[in-house]
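Next up is one chain by itself, shown in structure tokens, the form predicted alone.
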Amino acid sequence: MTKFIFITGGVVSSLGKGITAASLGTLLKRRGFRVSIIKMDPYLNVDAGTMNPFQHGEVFVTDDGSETDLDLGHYERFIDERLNCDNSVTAGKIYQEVVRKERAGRYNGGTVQVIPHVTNEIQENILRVAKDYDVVIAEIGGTVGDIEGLPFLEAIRQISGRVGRGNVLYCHVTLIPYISAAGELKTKPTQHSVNELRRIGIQPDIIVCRSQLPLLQELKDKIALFCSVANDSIFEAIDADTIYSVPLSLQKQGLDKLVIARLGLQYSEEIDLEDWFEFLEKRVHPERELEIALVGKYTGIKDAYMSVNEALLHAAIHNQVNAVIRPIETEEIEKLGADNVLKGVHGILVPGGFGSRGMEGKIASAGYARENNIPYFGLCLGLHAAIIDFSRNVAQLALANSSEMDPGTPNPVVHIMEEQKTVDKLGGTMRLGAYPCRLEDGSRSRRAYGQSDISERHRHRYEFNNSYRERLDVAGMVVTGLYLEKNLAEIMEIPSHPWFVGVQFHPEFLSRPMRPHPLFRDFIAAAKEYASR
């Protein structure tokens, strides 16, 4: 029988529910259980695809092309499992399905209501994931008390009646604020948060307390007393300098053993976290420091490039260096010039993005890396920037456009995908999800991956115009990765450059703490070599 763990949050948002879910999933998987994690967001967007990066952070893309919340990236990185559309549930997705069924007559003319129709649909999404796993962890987005989250909380309250209370565990993540004037940690916000949860029928089994300082036992006893939770079920999540230390902290406190006991799980494997300890040990003892320029359009918010930042961290630790990321707004380069803004960096990474704003800054960054032999890594739009720079300044192509969306160029080197042209007037879509790629023998990419056939995740509508392939190849920029079915360029390199690689896909989504993505790994290795010259 599948076991279910529901993680809710109280007091304020951004407490680390996602990291708590991912950490617990890691510990249970290391015990030998098959684990999956679901993110349930109460917003009315059907998915995260159209949400502003400044407001919501990055869009994480799964193999099946689902555009999801960035928490799914944390889940995949921590439990090392590839998730899909069923692992991302939004209120918009739920209501869309309920309305579809109503229009199709699936409710036999009955009045369609939040209870039971919406709550049943939420539960069906949870149970659909559960069929292949021993444990399913579901994080409920938002904060207890939010009106839009009530259907989700009601659904997880009801589900214990369907699967049995002994197969369900409720974990509440809350804040214990420190009041500096009084010199005390305060439990009252947590008490109110738990009371709100209990008011709608959910009694938490475990409380994880986010705080700046360690919790004294008397404080834990007070929380246990006022929240009707066992004394051994109060855990602390102290502010950490890295999210990757959280699983070790929770395991040291015995969270995984308590969860296993409460759910009646049987395990045969002793937990092995040696590689996790080694990962953190390398992090605090780097051989040297590197400065990596992250040239983007949304650098004002760190979450907009969450997976890129994490992939750089993984690669840096593997190479035993500390990669200091210098976030640079592309428009700053347009105003001040690449020479003034990028001077002193050991590597330049240009990530994905949409629209023409700041495009010239990205193009200038690629040119600066090319001219000064600085390692360059272009992701999606970062590849387009490199192509445009090379076409203008090396291949001398008259039709090299100034931006990927420049309507004034009749046949640009970067153009909208052919299959998108026919649907664009109807709204169009993007190439989303995993696609295969064949790597050229002898290329940097082939050496990095160690194999000729790979699969990577995409999220784009524009690509390299193949009609210019021969002219760029002669000039020195070659296609080294190809989507054979459509004959589309997936990877392009400048072989004469120490390390210059652009990719059409988003490799950051497949990087893992103990298994950094091959291209990120080699990019940081090249930056390390450049810094040593």
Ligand code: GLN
Contents of the next structure:
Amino acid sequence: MTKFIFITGGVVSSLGKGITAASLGTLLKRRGFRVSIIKMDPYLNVDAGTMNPFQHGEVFVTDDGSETDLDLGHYERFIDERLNCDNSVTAGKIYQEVVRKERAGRYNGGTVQVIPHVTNEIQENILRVAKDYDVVIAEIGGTVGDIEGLPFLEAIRQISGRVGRGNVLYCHVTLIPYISAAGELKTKPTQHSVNELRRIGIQPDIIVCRSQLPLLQELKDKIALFCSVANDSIFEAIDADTIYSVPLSLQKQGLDKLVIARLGLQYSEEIDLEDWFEFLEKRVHPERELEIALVGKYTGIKDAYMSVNEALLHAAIHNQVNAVIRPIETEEIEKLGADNVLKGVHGILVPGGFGSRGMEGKIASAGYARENNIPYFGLCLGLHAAIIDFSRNVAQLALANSSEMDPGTPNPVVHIMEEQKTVDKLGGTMRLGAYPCRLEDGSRSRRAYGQSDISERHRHRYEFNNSYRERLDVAGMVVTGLYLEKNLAEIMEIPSHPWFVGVQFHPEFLSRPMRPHPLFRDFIAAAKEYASR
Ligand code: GLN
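Form predicted in complex with glutamine (GLN) structure, per the form predicted alone context:
And the full complex, kicking off with our chain again.
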């Protein structure tokens, strides 16, 4: 029988529900259980693909090409499982399905309502994931009390009647604010949010309290008493300097054991978290510091490049360095010049992006890295920027542009993909998800991966124009990774440069703390070498 753990949030958003879900998933997986995690977002967008990074942070892409909430990235990195469209559910997706069924006459003339039709659809989505797993964790986005969240809370209330209350745990993540004038931690907002949950019929089993300071036992007892939760079921989540310490802290407090006991799960294995301890240990003993420029358009938004930041961190820890990321607004480069803005960095990374704004700054960054032998890593749009710089300044191609920058350019070096020419420009029309790629023997990428055939995740509409392949090749920028079936350039390198690699895909999505992505790993290794010269 599959067990279900539902994670809700109270008081305010951004409490780290996603990290709590991912941490609990990690601990259960390390206990030998098969674990999956679902994110349920109450917003009406069908998926995260059409959302601006300013509002919603990064769009995380899975193998099957689903464009999802960035929490799925945390889940994949923590539990080290590949997720898919079933792990990402939004109210928009649910309503779309309900309306589709209504149009198809599937409700037999009944009045279609939030309860039971929408709530049933939500439950079906949860149960669909359950069949292959011992434990399914479902995180409900937003905060208890949000209007949009109600059908989701009602659905997770009802599900315990379907699968048995003993197979379900409700975990509420809440805030215990510190009021400095009183010098006290306050439990009242938590009491209110638990009351709100109870009003809808959900009695939490576990409360995870986010706070700035440790919670004394008295305070935990008070929360337990007012919220009708057992004394051993109140956990603290103190602000941590890295998200990767959260599983260890929750484990130390006994969260995994409590969950296992409450759900009646059987386990024999002792938990092995040695590699996590080592990872965190290495993090605090770097050999040196490096500065890596991250040239983008959303650098003011912490979450916009979440997976890129995480992948850089994994690679840095592996290389025993502290990689300080210097966020650079690409328009700064356009105003002040690349040499003024990028001076002193040990590596330059240009991540993915959309639209023509700021493109010249990215092209100039690639050029600066190329001319000064600074390690360069271009991801998707970052590859396009590198191709344009190289075409203009080395291969001497007069019309080196991207049709994304200037749709009128005749024969641009980066052009819209054939399949994309006919589709509507807005929403869900890109080349998405995992595609195979063959690596060129002897290339930097081939050495990094240690194998010839790889698979990486995509999210783009434009690509390298193959009619320029010869010209660039002769000038010294070569295609080293190919999607054979369609002869598409997936990786390009400048072999005469110490480390210059651009990729059409998004390697950042596959990096794991214990297994840094090979290209990120080697990029940081090259930056370390550059810095020590
Ligand atoms: N905007 C570019 C394209 O659509 C790059 C996309 C990206 O960087 N993910 O091809």
